[in-house]
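Listed next as structure tokens is one chain, alone, in the form predicted alone.
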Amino acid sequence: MHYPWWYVPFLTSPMLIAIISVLHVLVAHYAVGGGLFLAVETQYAYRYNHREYLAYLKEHAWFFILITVVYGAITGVGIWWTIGVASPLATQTLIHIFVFGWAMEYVFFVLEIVSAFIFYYFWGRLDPKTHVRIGWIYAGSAWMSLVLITGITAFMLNSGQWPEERTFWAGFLNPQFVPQVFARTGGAFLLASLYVYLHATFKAKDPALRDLIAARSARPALLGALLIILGGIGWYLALPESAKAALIAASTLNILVVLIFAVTIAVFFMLYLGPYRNPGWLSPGFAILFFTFGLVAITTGEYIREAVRKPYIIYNVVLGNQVYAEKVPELRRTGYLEGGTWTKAWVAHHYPQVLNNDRIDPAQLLALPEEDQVKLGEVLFLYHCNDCHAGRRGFSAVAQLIRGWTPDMVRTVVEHPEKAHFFMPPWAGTPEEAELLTKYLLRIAHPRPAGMYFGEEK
């Protein structure tokens, strides 16, 4: 409410946050997996000797950095981008509940970016008891970083006693902390294992070699798949009961666990009884098609995660319109307009009548031209519903879910939707807006189908 809207056209702003944090999801859990692979490896190919397999790790690694430190870099500082513009009210919140935790993780994510170049451009330089220590240095500050940021995403979907407590660990150790670490640790070390057969059925050019890869990499891939059923499992159980039930309301929804958990099982069973227990069938073919149900399995995870929010982008917290949940009743009372710094200001500057001693008059509102209201309708909904809905057309477009619907329908949609659907924010503003954005909700709704016969006389 105190921030200007951006409007991305079509796609929402929302989405294109989405967009990137999976983009960099996928390449974060590789950044926590592959280091631990690294680290493993390392140790393993020094004790026995092994020449080809070190040569093989120290190409891996330049692959590994230029993937989690150059790509990861740039998706990472996407994400804050994306969020302090489109979502500047939850970002606010959650830098200010956990300046400690940020501070913690900006401090390992330094130590990872040091130790990995070290790790990398000082290789054949350190001794080998070093240069080891130097990649467990990079695999354990990037799980801690895993650990530091599960928290605060966590603290999202469930605020747990946060909202009584007002404490960094209140809100840090809440009932989603424990399943999605595990999920996430098990995601790391699954991708990770999946970005190594990908790499090493190109790169690795002795049989012999790619096939002592593909079993020793299977065992922590075959750990991660149990521990993000385990943690799914646990994540489901610690769901709120509202996540809970936009989870049991939406068939897409459903049908998508089933896939997450189908594809893991799947993945684990291709893992056992392909590079665990006979290598040799490890392929380019074979290492494409893993790689494919990963990105699958964790893109859909991701999805699910983010879905089941609804109605809410902080718990209890912050509404998914950018809302303080606290809030609701004094803008019921005020006005949605009145409470933006942002919103206020325009109002005020392209409709000063309606202001009445500094204060915008919402019974001034209806008495403006039909097309000024339509305008401050379109205001209202660009800040109120834009963060779930496009307008005309776009991602869940609002023009073609009301199509064909009456004006008392619309209206009654808009001053009560979280009663029509449970997982909507609360109308946050007085009745004189809702009929504003009735009415630009109506001016832009599309007509129902042609040919389409609803009882009424032909």
Contents of the next structure:
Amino acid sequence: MHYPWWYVPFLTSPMLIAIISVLHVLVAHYAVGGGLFLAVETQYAYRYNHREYLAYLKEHAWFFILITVVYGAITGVGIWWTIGVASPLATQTLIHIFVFGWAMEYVFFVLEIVSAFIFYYFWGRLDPKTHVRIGWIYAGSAWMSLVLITGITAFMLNSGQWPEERTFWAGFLNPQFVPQVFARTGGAFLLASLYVYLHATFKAKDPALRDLIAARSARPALLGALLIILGGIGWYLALPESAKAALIAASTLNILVVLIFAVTIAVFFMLYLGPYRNPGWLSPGFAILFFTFGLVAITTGEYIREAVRKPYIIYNVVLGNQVYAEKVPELRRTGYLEGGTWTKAWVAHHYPQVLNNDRIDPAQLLALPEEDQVKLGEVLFLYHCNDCHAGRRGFSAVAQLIRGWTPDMVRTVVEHPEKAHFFMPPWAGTPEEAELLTKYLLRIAHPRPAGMYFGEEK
Amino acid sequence: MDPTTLIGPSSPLGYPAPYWFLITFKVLGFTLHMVPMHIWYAGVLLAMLLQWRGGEVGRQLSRRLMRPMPILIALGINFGIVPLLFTQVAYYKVFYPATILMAWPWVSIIVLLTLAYYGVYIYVAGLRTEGATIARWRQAVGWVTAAFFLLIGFFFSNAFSLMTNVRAWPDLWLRKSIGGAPLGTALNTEDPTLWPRWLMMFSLALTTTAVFIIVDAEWFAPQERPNYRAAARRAALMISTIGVIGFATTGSWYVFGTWPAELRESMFRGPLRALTGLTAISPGIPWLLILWQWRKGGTRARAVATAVAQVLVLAFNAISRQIVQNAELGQFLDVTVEPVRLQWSPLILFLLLFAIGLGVVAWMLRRLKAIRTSESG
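Which structure goes with the form predicted together with the partner chain, now that we have seen the form predicted alone?
In what comes next, the whole complex appears, and the chain from above leads the way.
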């Protein structure tokens, strides 16, 4: 609420974060797992002087660079871009807590970039020992960057002791940290193998070589699936009560949890029966199916991870609507419009008559003409609710959700959203402001769908 | 509307390190970022022009400019993380509102950069497979890529000039918002500082690219024909001359045409006078070194001296820019007085990792040097 709220029609601006984040993680995990794959397999190929395999690995390294160094790196920066404009208060908070975590990650990024280019561009010119070492520098740096960013994203789901201690380490070493490192490392192993299968089935022409690749990549993939399951169990156990409840209560999340378990188990058995036991089964179609399953699992996992955080962006610290959790009681006393830097400026500019000693007088708000009250209700909606709800149409559009509601029903939910749904942030304004929002919502609400029959009173 | 009413309160968390530490890394990071960024910013356009109208040697130069571009872009993007990180730590009160007001152009940078980066790869792949006669469609991709980089630079100049142009916020906001929520479509085009800043950075990028051509010719082009190095020096001198003239023109426009009198006075008074003077005249030093090499011939040591001089030019610019940024913001807020809650152990760990990281990079580069030595031996 200290910043202007970016209005994105239909989608809502935080959904842009979700889109770009999902697009990023699909490659980010490969950037870690693929690095380990290249280091281990290059070492193996040198040890057995397997020239065909080395030639394939060089080709894979080029594919790897094109995918991870370009697309992966830019979408990673893209997350920065979007969180800053779509979730500024949470970003400001995270960056003031973890700036040195990100700075450390930057060191590893530089090591990744330099080692990746040397690994590829000096292939055949470096002696095998140095070449493999460079590969391991990449792999180690990539995994360290995974560890560092996981500490920060895990903190958002369970801030642990941070609200009391307020130190970097209390935040970084949060209860979600270790489980998520396990799960993400597993995801990196698994996804890397699926990328390798996809690439190898199209590029490795020799069936014997393809079988070798299939067999050798099956083990890390199986290990990855196990790590995901272990990490997933740890993740569930370390969830705050509200997140566990959200997981159980929200029907979409129920379905997605079933989907992710089903897909992971399916991938596990396919890996075991296919590349592990029968490497020859691996065909382009099989690899595409594998890869699709992998993407579905990762995307679903990320969606669930994000969704269960509600009503928080940072658990117990920053609410989904850009309000510090600890500020809610104060805002309920003094007013949401008064508490927000840009909302107050907007009111002061358009309705100076409601100011009293340079403060917004809540009672004066209801003395405004009806149309102006609705306009102020729109301001409240955009700043207080648009994080999760579009207006008339779009993502979780509120006008659709309250179809046919009576004014009292709308008013009750506006005043106590956290009681209607525990995964919604509490109302952070005065009763007068709740009335303004109610008027706006009633104005945009769609009528109850016509023609619905529920029997007749006899 | 009083624009200061749009600046939010301080973070209750305070700065995680003293302001001087944050700003040192911001300036250092920006200087490092500028080196590769300049080469792609001006270099891709130059490469396209040379390919189009450069003759045989010009096309050779174009190819040499484009070939290392994928690596330079990767390094530039990564080096850009640090200044952006510390900008968000120390300037959060103005950085977020400015970028939210122009959110769509700001976010579009990611799309443009992705397309431009792949554009560079497509072009470079053509150099490998098609050699001197690069396909027309790849050339078209190259031109679009060059245009995208210029557009990205324009959006960056918008964001960072809007960050300090707090006075423009109310109007941009009220004109382009719904219910007080910005549409994210604003640009800072009415700010008189925007255009000279954008063009000044491009001029400076030309000078850096000229130095890159010199370094590349002396260090990395032993296999090229003997006349190549002389031609490269001549081209570098021409590019550097255009860059220096552009820098002088746009810099004068910026300083004397757009700065408020008080800012100009403060930058031309006391110790800052020396810094301002150095910032203004320093691009002349690499230019003189290039001129000298054009007349007397180049050596590896001379190329290194030119590169060091150019890095100093960029450092002077980054430091001056930082001081001007704080002065411009001074009428609205003082970023140096935020409370500090020092995070000792993460800070020390970062510095330690930074040193180790530099050591590892140095080790890897030594390995490469060893290869080159053994190959040339």
